[in-house]
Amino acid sequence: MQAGSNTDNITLRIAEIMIDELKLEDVTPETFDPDMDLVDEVGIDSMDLATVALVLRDEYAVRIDEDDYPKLTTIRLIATYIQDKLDSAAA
């Protein structure tokens, strides 16, 4: 994945956070497939997502509502969600 747009940068940062916070092995932010299903393919649960959501809240000042967790099944979806919130806040 190449960093380009802001959403791409957010996607890469989320991968870094997931790898660090969840102690994922054998994957780098650059090789983490942003479309991989986080529950079925990575094995994270709602507590893991809550941990990542807290880090993202601190980093981007964006709150991820718990009700939205079931919709955020990939890193790309989380990045788009954050970008949408940032765009809304800037408007």
Given for the second form:
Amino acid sequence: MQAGSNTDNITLRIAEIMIDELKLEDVTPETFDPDMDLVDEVGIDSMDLATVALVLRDEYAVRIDEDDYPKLTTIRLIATYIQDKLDSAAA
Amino acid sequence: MSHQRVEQPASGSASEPLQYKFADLIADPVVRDRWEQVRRYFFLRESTYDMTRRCNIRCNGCYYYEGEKQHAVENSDLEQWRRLMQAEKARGITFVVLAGAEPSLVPERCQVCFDEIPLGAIATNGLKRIPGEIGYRLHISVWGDDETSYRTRGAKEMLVRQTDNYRSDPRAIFVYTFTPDNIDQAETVTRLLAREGCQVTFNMFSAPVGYTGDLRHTPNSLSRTRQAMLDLMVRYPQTVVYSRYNAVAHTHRLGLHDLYGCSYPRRNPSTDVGLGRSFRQYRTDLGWDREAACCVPDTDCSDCRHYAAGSAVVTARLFRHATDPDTFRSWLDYVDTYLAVWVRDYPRGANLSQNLVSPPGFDLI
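Structure of the form predicted in complex with its partner chain (previous: the form predicted on its own):
In what comes next, the whole complex appears, and the chain from above leads the way.
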């Protein structure tokens, strides 16, 4: 599988987790814009992000460092972050 | 007491071997229920407001009369206070803390705040009763027995007057601030409050910037305070609102910033997600200064062990505490305590952890 499609899968899964954990309404994983700003447009905060990070840690065994939260402003950026860590671990 | 250190993965590690998944940590139905209960309050977003420059007593080590904020010109226009609250609500603030110097002297301003943002707390010395229509949680400060209060605060029979005002008032919780001088008085005060049917939680004296008085804690007084807190929790379980992890976090040799990284703007230059982005500390002129904004401005950050600071700082460190069952339970106890202290009618549960757990990455003391 190509890295790009892996990242797409991760992106979709993050959207699913966010919708489920944060009980977001009026959006589905398929319609969740991966480039939407999570803070300014979706309205999540650091505790929401920590909650999602814990579920992602379970799923991918990847730690999202608290210091990195500020730069993870979209689902796509989180997916790329996870993919990069998975690639580093596999290398 | 047995204690297991938890190794923290290095920052930036590619992946981590998981000893416990988060799903494991919340697998116990009791823990899961508590997690679900506390997370319902993750919507709380706080800011704090100095209400007036006036106070009816003068206390040794008072934070309000340190620094520049005491010189702000007081705004008494209720419509401007109302507009401020409306603007705060519009930018996402859901919880207000009314403080400095003594909010009970300006109940009409407190009422305006309550009308616009109904979740919040008022820090008061308790000598003048705040009208019942103002439904905020009330934090009534206690700095020792009446003899000590008279010596350090210049007011006679404070406990009698405070309990006369607030016994049986569901809004009220007494906040006993431990100094090196009043540790041995905490039992007497707690017993009295228990007899009156009051609740009490604990605070730690934290030195204001430049403070040269004798109330700054020492390693010995921190250790004695921790033991006193733990003893009082056991002796007065219906009265004391506290957890073992609260005691550890607030009596550690290191202050809260060193242990957890303070997330208030004064120590957090970030303008991104979280408190660093949303928190403001307004002065009586309704202005605020990002460089000075924290829950108790003009505290010496290296000595900060304030209960108010910990309520935000420790609580925000969810990820660090999701390492093993006992650390996570301890964090849940801390959050449960925080919500019980700050949110009126919050249904607090029994503490989940019976152990002393160290702050992640640090020793117990």
